[in-house]
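Below you'll find only one chain, the form predicted alone, shown as structure tokens.
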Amino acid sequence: MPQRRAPRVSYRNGEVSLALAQSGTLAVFGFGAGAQAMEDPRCLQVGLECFDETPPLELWQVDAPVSHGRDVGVRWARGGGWLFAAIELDERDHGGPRDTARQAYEQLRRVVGEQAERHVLRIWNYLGAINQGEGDAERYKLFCDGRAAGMGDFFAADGFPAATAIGHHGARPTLQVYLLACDQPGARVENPRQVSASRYPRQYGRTPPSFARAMTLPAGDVLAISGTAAVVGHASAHADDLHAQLVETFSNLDALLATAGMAEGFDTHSPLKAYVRHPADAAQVREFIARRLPGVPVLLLHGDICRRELLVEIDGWRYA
């Protein structure tokens, strides 16, 4: 079987209905409370506000016809060997962040595990008040407990996928999880500057975060980059210093590209997201990235990083 060409990911302005009508549309994402909601399972309203005056849509497209549907709360779309799947759960119906995460991952595991496209390559997690609570009772740590319980041994064969976990500021305590899977496995990429997240010491919770720093997609032509911040070894660096954290974050991005065997830097076909904790910092983050990566499409979103001392996190795609 020839290796699968990766979906094309881009940011577009325009109507959701027009994006969904385009050939090969696997998923369309709108951002913030003002994003247009649609019944189509391929359309997801992400609970993160965008700092752009007119937030663009994020569009995933494949070179094949796409079918779509719903399966007991899980929305899905498939085409050309690729699968988009997503679930949204209200914590008030499921007992808090731990039990909600367990339920979400159990349902995703069941649905994805029954598909030919069962190799999960990339996951996004958005939950409210991610830093609330102390010690093992912090909401992010409870989420990690529930995620691990829900996924069980599903990733035992392929290893953990690339992932992002960000806190949203929505009015409802909603957990959103969505993923990209394929009928062929990818290749995990770790960062030599960082301890593997699955091997974090006990101080980061009962259950270490379970993700790869990046994932090379099956054809080897695209790197899916996990949420990347100013972490060196396993420790946060430059607490509360935005500029220093941005510099460190880009050092980690450079290390990931080098480890994956890709040329340094990003181009106009490699979209990124920057999650910014404090709205007042958005302009500085935008200016820094524009100087460092001129012309690269970057979506700037208001989101809390999983460690409260970290101010910014970046993820995205690097096309060869």
Second form
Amino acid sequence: MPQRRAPRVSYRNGEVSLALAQSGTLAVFGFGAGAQAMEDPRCLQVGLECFDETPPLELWQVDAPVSHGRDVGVRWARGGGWLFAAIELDERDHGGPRDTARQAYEQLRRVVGEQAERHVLRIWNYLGAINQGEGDAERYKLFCDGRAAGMGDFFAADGFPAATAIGHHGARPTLQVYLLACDQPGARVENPRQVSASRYPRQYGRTPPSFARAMTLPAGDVLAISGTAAVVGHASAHADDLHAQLVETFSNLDALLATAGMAEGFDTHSPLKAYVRHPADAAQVREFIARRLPGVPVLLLHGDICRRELLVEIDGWRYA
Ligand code: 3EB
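Beyond the form predicted alone, can we have the form predicted in complex with ligand 3EB?
Okay, now the whole complex, with that chain kicking things off.
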């Protein structure tokens, strides 16, 4: 099989309709309640508010013709060996975070499992009030239970994809899940500074989180980086200390790049996202990243990290 050329991911200002009209557009994301709604299945409104005055669009583009459609609740687009798929469920129709996550993953698995592009490499999950509830009943932990149930043994052969799970502040209790899959498997990367999430001890919930720390795309030269926070071993470090958490998060990102065999640092083709719990922290996060990674495109979003003591999380891409 030919080596796949990785989708290009970028942030752009402009009209959704123009982005959709460009050839090779696999997906277009808008951010926040003001994002433009479109019928096109490649267009997704992410329910996280952006701290930019004019939120950009995120574009995924491939070097091939793209076809798209819907299969019950799943929207999809495919081209050049790549597949985008997304689902949004309202918890009020599915009975809480556990059953909603189970349903979302069952439906995605049903649709993606039938495609040539069935190797799921990267998944994003956005759910409301992620830290509400105590102990095993915290909504993130219920989400983890339902995600694992809905995944079933679909990932048994390949292992878990890279992922992000973040809390939104939207008015409706929606769960949004979207993914990138390919017709070839990727290579999982774990972080030597961190316990693999699937081996987290019992204190973090009944079901350990089902994700890998990063995924090298079958294109070989691109790393998809999971949500990365100030977790060392399995413990959260520097509770409630924003600056120390940022330093630790970058140590984790550096370790991931090294483990993936990539050169240090990021570049202007490596778009990142920073999820910030408290809007008042956004300026400090922006300044820290700008100083550390000048010229790297970063989107700052208002989102809650799945552990209450964590204030910031970063995910994104590294193009070699
Ligand atoms: C952590 O390191 C922080 O449940 O899919 C990061 C990335 C985190 C993905 C997920 C959770 C997830 O455990 C939390």
